[in-house]
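Read the single chain below, which is given as structure tokens and is the form predicted alone.
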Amino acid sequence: MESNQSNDNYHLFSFNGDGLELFKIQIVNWLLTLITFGFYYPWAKAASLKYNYQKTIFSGSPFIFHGTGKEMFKGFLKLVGIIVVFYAAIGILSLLGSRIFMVIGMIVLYAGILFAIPFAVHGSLRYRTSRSSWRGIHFGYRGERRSLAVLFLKGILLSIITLGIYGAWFITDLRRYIIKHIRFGNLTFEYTGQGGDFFWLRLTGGFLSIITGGIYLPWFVVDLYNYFLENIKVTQNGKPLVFENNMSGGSLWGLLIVNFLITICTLGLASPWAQVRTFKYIAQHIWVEGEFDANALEQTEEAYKDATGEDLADYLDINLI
């Protein structure tokens, strides 16, 4: 799409952030997080999310993040408590001196991390969607923790047994479950991707990236991105809305090269500018096609302010939204 103006059938995204503005926010966040020994992190994250949301525009209106540092700090304290108890138990087992107790400790450690992931994913989805809105309408996530945990643990087990081959089906099933349970007004969401298609896409793209010494990687990323968007089906009052994008491997390659150079040459100080360039690139190359009626949206979701899952997802380095 050449224009940044939406019409009745084409609804565009844009990102109006500025590298200098984001740099100022991040500098303050870094300094306050450092001098508070990390305790300022929840407020730092909230500030960054609020900025990035407000600068992301869809069909002429910005997204809003309503989460607060206080909410995230409460989740942060719960997470610290869980981690302290968990590692204390591991330490006690290790201090017993017996090799078998050390083995048990390691098993408990990895099992704990494994079981924590679906909890983190579920909690983060509930919190982040509930605290995100567009034109006053909040998003929501109605998945069940137990169902997600069963799906996740089954996928992990089968992926291990098949030496990773089942991973494509596992990721597809996870996406299908999550997207199906996302809510936004009277919109319904569905993911129609298939594990077999995703498997061959990853296999061929990974192979070409390896034999080209990484040169093909941007084209591989674009293929993955296209496949994901093409299989998200959104419906409003029986009318389909379709995600479209015109990214290309060549343009993505140029973006990555410039971002790498400006970040390396400035010893990381220009990372906010690289981040802004990335967000603008994505927004400029994606749009929604169909008869979308923003005025027909009605609030259907309740507020959810427990950010424990959000903080745990951060701790485990799980990026969802």
Second form
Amino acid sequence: MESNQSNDNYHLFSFNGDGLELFKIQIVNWLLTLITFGFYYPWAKAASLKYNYQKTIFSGSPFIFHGTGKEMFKGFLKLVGIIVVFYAAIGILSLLGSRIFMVIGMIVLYAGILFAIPFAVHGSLRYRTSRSSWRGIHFGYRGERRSLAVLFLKGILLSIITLGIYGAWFITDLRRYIIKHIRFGNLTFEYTGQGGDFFWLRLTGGFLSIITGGIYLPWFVVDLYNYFLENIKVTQNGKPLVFENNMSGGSLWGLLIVNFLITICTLGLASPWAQVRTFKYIAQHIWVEGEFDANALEQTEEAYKDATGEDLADYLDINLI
Amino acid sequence: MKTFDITYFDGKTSGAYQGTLTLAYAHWDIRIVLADGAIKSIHWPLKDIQPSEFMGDTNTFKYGDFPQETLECTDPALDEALRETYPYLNFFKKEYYWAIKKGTGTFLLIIGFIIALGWGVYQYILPEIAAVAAMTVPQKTEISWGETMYHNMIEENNEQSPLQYTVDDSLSVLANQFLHKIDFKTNYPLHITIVKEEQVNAFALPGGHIVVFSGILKKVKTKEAFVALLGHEATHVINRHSLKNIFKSVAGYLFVAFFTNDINGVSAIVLDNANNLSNLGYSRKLEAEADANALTIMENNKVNPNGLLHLFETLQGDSKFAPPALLSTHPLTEERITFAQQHIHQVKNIAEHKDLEIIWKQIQSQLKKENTLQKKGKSAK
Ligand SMILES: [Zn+2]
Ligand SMILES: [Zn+2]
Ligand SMILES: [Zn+2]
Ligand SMILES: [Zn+2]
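Please give the corresponding structure for the form predicted in complex with the partner chain, as opposed to the form predicted alone shown earlier.
All chains and molecules follow, beginning with the one already shown.
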């Protein structure tokens, strides 16, 4: 039996998840989280991730998420510790009653959080990639914590000084650094986006979204996605692979409106169906073009153990890449 | 023995090998076709096979340590065969396996159960926990919290702000003189503030601050009714009702935030709510406690306890036009009135209280003065 390979030059994604199945999984997650006073949360998260990975098929084979609740539990505990310390510090500061103490204290606390972000992103990338595989080949991230932190803090500083204008260059730099250090077997990745292009793209898109009262927003989002995907260059044995996509603002509008309605009308109970619709939409509209040899990936990454970043990033609501 | 078609990956490359899987005793037999057409036999002892993630269209199994061997099977009959061959093993995580196989009706029941449980915890268990927690706070801490809240809501430098109240200084001075003539038998530093608000309302902050709106002061007819009002509010302070209430609402928000996974949102709501302390209602139990203790305070101070009834009458009469805000935070139920009627037994042993009467008269004339000033101001405009 041949596995369903995509056409030679087109390599497709599909998402086979089912809203009802995901819904049932979430009910189990809620129930167990409830009776364990929240401590089941990492296991619940692992289960949802595993489901979504397993249902995402590329070129005939599913992805696998290997992370476990136990691994993420350690990260979760550290995170809870950090949150407790953070709120305790705020509590103590407010008890001291002095305004100056309060202001200085808050600045120190928020600066601390800002410093923690690149570390969280680094840990999260390391963990998430190492626990993801396709056809038995693991992803990997080889970036250095310190380089990312320097890049991040420089970017924040310049963004503040330039009142946010530098933001486009900052995000571009981050993407370039992170994507360059992602490994998948012997595939290499590169991000070719330019800060200047990205700046104008965001400026015009943002402007059009504002003057149309938000109607243009889905087209803007599609443009941002396009720009991001277009600029990821993947190379296998010297041969280029590119991401293509045919999303459109109109179809994205349709997706968002229906998702919004089914979620609101059911007080959030139907959110698994909305999630499945979103994943299906993305999988349907993105494909890889080029001479990809699905059999020729070699295992290049080593086992990696540490899950602190995973939940820290989750809490800080960082969207990876 | 049944054989399944599978795709095998050796963990070294992504090369796919087509082959078959046979479920054997304590191990799996895998046969794959190599590139040169030769057949290779692979042996997976059961104990090192890692459970697949979920049962689905394509099931994956892993074997050994990193980098693991993997096999993919799309045959839906595999699930049944696994259960028959190895009835004591779970190849899929059992809680999720159960869930995915179970009918939707069960889930509707579970949702109903979760909602009922959540509501029960929120309604009955949380307030108890919050009340116990409130009692562990040292008095000094409570007073300093109350002080912070007070200064957040009371306008100090006459800067206009919609969230803050404007203090009526001369009335506040008189009201404090009145307050300090009464013995509340407490070591809380009680302090009263009259604010310029037309609403018929009053509330107590943790630690000792009582805020009375000028709107209610205008309605109160007798000094005894005013003592009743102060006694009632002072009890909310002394018995830590205010603190318990704040703990309860914060615990409630934390609980809700926990379920909606929105930890960031909490602080905003908590802060927002601290400003709306005046809108936090008390439970019937705490109201009854405050009424009962107000009567005790009046009796201790030899003040006519009928003042409490007069206070109730004033509030009730007012509600014919518009329900006073005080009623939403201190609901005036029939049972409260009945309670007061039943417990006012000793109308004897009442002192004249010339001192209170003098201050009360001063308060009244100050109110009148402010009223005419206000009218003049309005007509001038
Ligand atoms: Zn055998
Ligand atoms: Zn004070
Ligand atoms: Zn009350
Ligand atoms: Zn007296």
